[in-house]
Structures are given as C-alpha cells and as structure tokens.
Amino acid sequence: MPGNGNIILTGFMGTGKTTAGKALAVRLDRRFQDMDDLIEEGAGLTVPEIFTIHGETRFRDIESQVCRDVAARSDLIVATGGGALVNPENHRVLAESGTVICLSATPEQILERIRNETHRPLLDLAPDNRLARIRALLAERDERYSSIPLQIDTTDLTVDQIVDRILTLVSDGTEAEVPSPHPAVPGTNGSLQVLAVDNPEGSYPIWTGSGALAATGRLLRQCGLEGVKVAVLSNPDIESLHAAGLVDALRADGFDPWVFTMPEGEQHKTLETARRLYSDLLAAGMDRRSPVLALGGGVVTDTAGFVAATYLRGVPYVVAPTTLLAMVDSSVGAKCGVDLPEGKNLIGAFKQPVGVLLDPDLLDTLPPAELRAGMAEVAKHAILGDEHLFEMLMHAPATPAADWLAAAVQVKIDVVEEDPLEQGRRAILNFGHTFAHALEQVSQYTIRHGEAVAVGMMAATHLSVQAGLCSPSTAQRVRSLLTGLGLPVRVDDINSAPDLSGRAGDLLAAMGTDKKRRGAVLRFVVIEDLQQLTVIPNPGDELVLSAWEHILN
C-alpha cells in the first residue's frame, strides 16, 4: 500500500464513490472526505442551491479550489463529484496527490441506485426521463473518464467487493495486502470488531467491543466530520453515567460536544419533545454538518434519529446505544420516529446513521430487569435467523454479551440489507410486535418493551399453532428459550403489568392502529419452524382473541 498518498475515487454519480470510500476508510483506518461536503461547507449552501443561485460555472470554480485544497493534504480517502475530473487540471492536481480510480456502472444500475434521490441538479433538466439524461451525460464525459487508467465497473458488486478491487489496484495486485472486510480496530480495552451495513444511501460501520464509546471521535473523522459541533442527545440518567466520558473523548479528538437531554420514558417520545430539541439545536448553532449522537436506549435513539432526519432537512446521525434492546434492535435499520396518542411510531422516517458504536461495557450499569428485557430482542433474532445463537442461548443463557452481541446484530443486518425500506422480508423482524405494541398501549406503557415483545412472541407462536402453521414442539422450544432467559411468557409474569384479565377485546381493538397493517388488514408475523418465519394477513378475530386469551390467562 502506498505511503501517505491519497486514494481518490471519481466517476459518474451513483457508481459508489461515497459508499465505497467510507468502507475503504474503515478498512485502512484513514479519514474519508467527500468533496461535495467540503464545497457545501465552504459556500454555506447545498450543491443544488449553488447550482440554482450561482449556476454550474460558479460551482465548477469552487470545485477546482477544493481539488487543490484536498491535494495539499495526505492519507485521505476522497470521493469527488461526478464531474470534478472532467476538468483536466483537476485531474492533474489530484493525481499528483495519490492514486485516482474511476468507478463506473451501467446507466440502468445508476438509475436504480439514485432512484429515490432528489438532490441531483444535473438530472433535473430531464425530470421525466432520467435514464436518457444519464446516458447523455455519460456520453459527454466518456473521453475524460476513459482517460483514467485505473477503472472498476461496480455494476452488481457489493460494497466489500468494490473495496477489495480498489485495494488490489492500489497495491499493484498484491492480494496479500488487502485487509479483511471486517477488520479489528483498536479500542481503549482491546480490539473492536467492525461490521458493515449496506443500504440504499451507501454503507456505514458498526464498531462493537469493549471501549467502543471512547472511539466515537475517530469514527466521526473517518466519516469526514472533523472539528464540528456534536449534539449529544440523552436522558438525565444516562447523562449522569456516561456523558462525561464521551464528552471528554470527543474534546480530546478536536470536537465541540454539546449535551441535550429529554425525559426518560415512552410517554415523552413525542412531537413536542422533538420541537423542543429543534429549538435547542438552533440556539446552540448546530449546522448541517453537526451530527446528532444518540446516547441512550430505544426512546432516545428513536427520537434522536427522527430529529436528525428532520432538523435542517437532515444532519449526520450517530448511534451509541446504552441498553441491550437498543444495541440489538434500534441501532440497525434506520427506522426512527415518535408516538401519537393513537399508537407507537406513527410519525417517523428512515434515517441511515453514519456510524454505530456498540460498547458492551455500558451494559454493566443496566438494572438487571432492563438487561433481561433486552434479551427478548436477542432471543427474537436467534429464533428468526441464527440456529447457533439459539442453541448457545438455550444451553448457556448466562454467556457474556461480548460473546454473542455481534452475532445477534448480524441477524438484523442481513435482513435489513435485503429489505432496507421494509417492503418485504424485513417484516419478520416484527415477530411478536403486533401483540407487543397493543399490550404496551393498553397498559399505558407500564410494561417494558422487551417484556411486551417476549409475551408477544408467545402470543404469535400460539396463533401459529392454532392456525396449523407451527408444530407444538417448535412452540415449546420457543417457550423454553424465553423462560430460560428469565423472560415472561404471560402477562401475569410481568411485575409491572396492570390487571388485564378480561380485556382481550380492548387489546384486539388497540391492534387497529398498528402501522404494519395494509389498508384495513392487519398482518401477523407467524412462525413455521425455527429460522422459518413468514407474514400472513389477519387470520380472523377468533384466532387472534384466542392468542390474547392464551397470554392473559
């Protein structure tokens, strides 16, 4: 691998420059820099705003200056804009600072990758025929793109495959020098494992291991964020336990952290809480490059993600969950939102983080009841996607989290990568949740989410047996897993639960606001066997009421 030379990724929009660049930076432990981000930072405007207000000529002038600024630095992974190196002088300047690699893809693949993006001003000239516009622009730039010696066609390649090919080119084909796709990176208490999550907007790393929280600044730098204000969003209890250490670590890495808190509890996951946080961020001078960092459990991560998705039309988002449930569930998948009186998570968005930090050391401060409740999501992942994890939890339920945390998270990564916007298979992650959300709502959120999920999984399993989809022996294995982990399988097993006997009808009615319904039809995740789950439409009130009665009596 060359000394301190930059690695510059160029090529047309949608070929993977930013996505692969971020993943490459993680592999090589280098800093990632997106040139469009530098342009926006310097101009105080977004790229589309520069085009609209000043025109393309002014944009290209700014771009050339940024090329010179980047070339004066070293040891960077750089993603250029699609037209940056069409200018031969820009190409010359950047090539002198390191290795330039041009990424390409078919017009059809490019269109598919950017289908949902609205910030492509050069495509806005033909909004009704983007494919034709892509082909025209590719034809205009073909001579300049083709003049770059090192080329990678990214069509149909995964992010890891693109990174492998980049490293092979940079190392002159010496495969032995290509790092592992999931390298260990230094933490304060040893090495951190890095998992990669591919999504429609690119890829982001999950750093997991002891001391991960102290590495937050390093992760932000690798994502191209340096010296910015950081909005740490937490609740008062978590702030008192963990915020000081995080703030010190961020300051030591050159960041300016500000801590904001919201009250603890699902009842505070509201639009009013989000509105207050918007005002706090504005008062602190947080701009478009100021990341929102969620430090807390699921209520904090859901709210922080929603705020990050909507403040100034979106700012970078970092997740540092402090509960087991949040580590395994809400830290992956980009879903975020707030509640309405009518139900949970009815207002929300998909917000991809720039990075996630999973530090099992933070679990040491969790009350035993919270830790046990978090095991419900771990059990769910074992049931739906990992036979080895299921057997480990069945036979050694006291195994330390550090031994299985990455495996539990990987189950969700695999599902989410296949279905990032919950249009198909991802729905199986809601196993038990249709029952659980109704249970939480009717109990006025006196029941922990993990406890409700455990009972909900038992209700869904009973429903599966009654519908003739699942054998009683499989249902017994699910029950044994849950009870072995100290999880409830009936409402009466939950100490904080109110008396819900005779209220199966109210619970059935509460299901009517579940966001997983299609039109007026509720959908249920049912189990056919371990690691074999599917989604069915409402099997009828009689079977659903029977499932409620099973967990109420």
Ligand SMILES: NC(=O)c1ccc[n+]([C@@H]2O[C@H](COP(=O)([O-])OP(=O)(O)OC[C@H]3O[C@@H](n4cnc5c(N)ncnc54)[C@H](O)[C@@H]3O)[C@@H](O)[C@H]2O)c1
Contents of the next structure:
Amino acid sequence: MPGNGNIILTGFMGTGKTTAGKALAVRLDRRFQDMDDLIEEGAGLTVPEIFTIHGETRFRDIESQVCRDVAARSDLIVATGGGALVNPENHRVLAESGTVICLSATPEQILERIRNETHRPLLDLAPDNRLARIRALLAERDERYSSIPLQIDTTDLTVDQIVDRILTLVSDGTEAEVPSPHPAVPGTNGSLQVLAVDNPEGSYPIWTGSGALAATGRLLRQCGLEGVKVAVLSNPDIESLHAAGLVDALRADGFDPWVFTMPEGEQHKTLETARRLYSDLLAAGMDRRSPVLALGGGVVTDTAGFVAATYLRGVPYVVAPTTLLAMVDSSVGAKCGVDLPEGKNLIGAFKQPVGVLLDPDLLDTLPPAELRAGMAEVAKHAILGDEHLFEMLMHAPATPAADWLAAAVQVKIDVVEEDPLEQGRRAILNFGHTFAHALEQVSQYTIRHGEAVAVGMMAATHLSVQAGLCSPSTAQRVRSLLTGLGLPVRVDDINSAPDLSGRAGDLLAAMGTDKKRRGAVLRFVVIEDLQQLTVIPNPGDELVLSAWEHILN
Ligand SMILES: NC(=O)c1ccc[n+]([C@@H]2O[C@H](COP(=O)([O-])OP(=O)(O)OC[C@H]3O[C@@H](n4cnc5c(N)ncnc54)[C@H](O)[C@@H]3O)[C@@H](O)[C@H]2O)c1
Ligand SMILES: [Zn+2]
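Form predicted in complex with the named molecule structure, per the form predicted alone context:
Below: every chain and molecule of the assembly, starting with the one above.
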C-alpha cells in the first residue's frame, strides 16, 4: 500500500463512504475517521451551521486543513466529505497518505439512501426536487470524481460486498497486509459475515454465520478485551445445550469464562434476579473490565443487558442470542430491562453491546413453536424493509435461517440507525405491536409474543385497508406470507389463546394502556404498500374495532 497506509473513501453523498468505511474498519481492526466529524469538532458547529453562518468557501478552507491533518496520520480508514476531493490539492495530499477509492451510485439510489436525511445543505437548496439537484451536482463533479483511478459502483451492493471490493482494490499491490475478507473461524466450516451497527456511542459489529459462537474470543479481542474473566449469563436449559462449546472456545482464546444462570421464564426477568446476579458477579470477582455475555433468548438477553448496564455502573456487554426472536429483534437497538409486577419492561436501559454473535446453528435445538414465533418478527422485517427477503420467504418459507438471518437483522439495523433514540421512524418496528400488546395482555400472556405479532400485523393491515391507505391485494400478500410461514392470522389460529369472541371492546380498552403512546394520542403503524409503512394518529374507535373484529371472527 502506498504512503503510510490510510484507506480514503471518497465520492458523492449517499454512496456508502461512512457505512462501508465503518464496516471496513471493523474488518481490518483499524480506526475509522469521518472527516466531517473532524470539521465539526474543530469548528464547534455542525456542517449545516458552518454553511449557514460562514458559507461554503469557508467550509472548503476548513476541509482542506482537515485533509492535511488526516494525511499526517496513518492506518486510518477515512470517509471524506462529498465535495472534499473536488479540490485537486486535497486529492494530492490524501493520495500521498494511502489509497484513495471513489465510491459512486446512481442518482436514484443516492436519493433513496439519503431519503430521510434533512441535514444536507447542498440539497436543501432545492428541497422539492432533490433528484434534480443530485444529478446537477454529480454532473458538476463528474470530471473530478472520474479522475480518481480506483472506483467502485456501490449501486445494489450490500455493505459487505462494498467492503469486499475495497479490500480487493487495496490488496492489488499490497499482498499480505490485508486479511481475508471473511475471516476463517476456528472449528467451523464457514465464513462469518460482519454487519456494523452505528449508534450514538460508536459502532459495534455483529458476526453472523454458522460457527459464530466459537469465534467469541476473537470478537472480544477485537473489542480490546484480552485475557479477562467473562461472565456468561444463561438459563439452565440453554447452558446444558450450548455453554460448554462457548466456554471451551473462550478458554482456548485465553479468557476465563464463568457461567451464571437465572431460572427459565419471563417471570424471572425481574429486579430480584438482577440483584442475585450482581452478588454472584461480585463473589466471582468480576471487575469493570469483565464483560457480561448473554447466552439465551430475549428473557436472558434483556436481563443480562440490564445487569451489564448497571453492575459497577456498567461493564462491556456481548450478546449471543439463542432464539430467533432475540437474534432478529433484541440484538439491535440496545433495549434491555426487567419486568415489574405492574407490567413488562418497565425498568430498563439502553445498553449498546460491544459485539453480537449470531449463530444460526443454535436454532437447531430451539422448539419449533419458538422458531415459528420468531418468524413473525422476520416476516415483519421483510414487510417493512426488504422486498428480496419478502419474496424469498414467500417462495421458499422453509429455507434455513443461515440464508436470510443477516438480511432480516439488517432491516432493523437500518431503521434503528436512522433513529437511535426512538424519536420517530423507529416506530415502524412496532408494526402489529399495538394490537399484539393488547392481545397478549387480555390473553394474560398465555400466547407467544410472535403469535400475537402475526395476528396484530393482520389487524394493522386490515385497518390500513379500511382507512383507504392500502390495497386489498397488498393485504392479501401480507396474509399469504404469514400463512406460508405457518403463522396465525386470526386469534383462533393460536392454540393457547383463550376464547376472545365478543371481547373486541375489551381489547380496544386494553390498547389505551399500551405504553407506545405519544402524549395522549395513541398512534398506529399502518402499511401503505410493502416496504412502505408509516405512523398515523388514532384513526378512531370504529376502524380499530373493525380491525379487532377482523381477527376475532
Ligand atoms: N430488548 C429488545 O429489544 C426485545 C425485543 C423483543 C423481545 N424482547 C424480550 O424478549 C423476551 C422473549 O424472548 P424469547 O422469545 O427469545 O423467549 P425466551 O427467552 O423465553 O426463550 C424461549 C424459550 O426457548 C428456550 N431456548 C432459548 N434458546 C434455546 C435454544 N437455542 N435451544 C433450546 N431452547 C432454547 C428458553 O429457555 C425458553 O424456554 C421477552 O421478555 C421480551 O420482552 C426484547
Ligand atoms: Zn416484537
């Protein structure tokens, strides 16, 4: 690699510089640096503020200085601002410090990728016609961008594929410096895919693939943890099935694993359990560097995350989910917590893990009913954000999890990254859940969450049709997906459900206590089309009752 080995990703906004840069940094175990962040830190203002207060010329001056600063450092993965290399001098300075790669994408894809961003000063000049503005800016910059020898068109590529291509370009001319794109995992026959989750506290990797659990030690080392005690938290059933392999792998990697268990069942997701675990961890001499590693379903991961967030004011947290629900739902978003007698999940925290291991092999021992319940959340992700996943599940509903797990998780990553603190768009992840929570409550939690979500999604879809927002044919597609996956679409389809005929009024009343409310107004996630969900205020009791009756009768 020329110079001192920085890898500099440049190109227009929305071409994947930051996302791919972060994933590349995880892959190479190097530091990621976003140049716009440096500019903002230096100026004490956001990029839009610099544009507004000082104008673009001043911004470009600061940017040139930051290019020189970055070029003076080494071993960085750098994402430049979209216009940074339009100035040939910036290009020259950075090219001397490493390999410069220009990412590109079609204007339509760029628009799609930045669809929900409101802080793009150069596009805000034409807020009503961003596509035209993108085309115009691309034309202006085309000559400079295309003068960069190394190019990757990122249109339709996944983050992982972009990283693979970057590594190929970088390694042409460097040989041994770059590790293989998919690190081989000891004791397994497959390679692991790395997904990156960006959050307000930084970024963490999700290693996914067959055998991921055996790579736990390597993941911990990448997170800067070496040789420490590890508190593995599980329940006795899961411990007997899956802890031994994990413990052996950790020992082989030089760690000192200790296994602690909590009793099986939601009724033990409590402060009492957490309190007992604090004492167990103290007695075992777990200190602030000892990670808590959750090995279990959502009950274990919620409790373990809460313990990790609070023990000694917080210790590193690693998640190895063992149920499908926990894999696709609880491993991204950082929510954790325990129940009170007054209600579920009333005490908790946002605890970002340092890393997540998604090993589909663990699902082999999961009871079929649990697997099916988890499929409801997978279906939800396909409906709200991934048409390929939707088609795949429609046509081959029984394909193994390894084929679609990463895609299902990526949908949640995308939504949560847009809205890490749950202020807006993340609400669409609650599709079907306003109904599901009421149904779970009135059924006194005798039904599985996933079953309630499947039926809840049918209710929300019916409501969308009745409100004139969605076509009956879309509703039919949702229904076909759910039934194809063996999921219930009416309350009667759920074996353990109590007889709720004639109880639509009670279910409506139960929705009033759903905590996903904003002010006094209950909000509903509705579907306009596949992969097009939105949130509306309460459309009125009549429509909501009709949705309940639809799934009750
Ligand atoms: N934090 C979040 O974002 C989030 C999201 C969704 C749900 N949750 C929480 O998750 C919990 C539900 O989680 P769940 O559905 O995973 O249930 P669970 O944790 O109760 O697990 C279901 C059952 O499967 C068993 N099990 C787990 N993994 C197994 C395996 N690999 N082989 C054999 N048996 C296995 C468990 O012992 C348990 O009996 C609820 O408490 C819910 O509130 C949290
Ligand atoms: Zn859910």
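Each form is matched to the other, and the largest set of C-alpha atoms that superpose within 1.5 Å is called the rigid core. Positions refer to the first chain, counted from 1. Since the model is a prediction, treat every value here as computed from it, not as a measurement.
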property	result
Rigid-core frame, C-alpha of Ala139, shift of 2 angstroms or more between these two forms	yes
Trp258 C-alpha moves between these two forms by 2 Å or more, core aligned	no
Cα displacement of Pro107 between these two forms reaching 2 Å, rigid core superposed	yes
Per-residue Cα shift, Pro537, between these two forms [Å; core superposed]	3.4
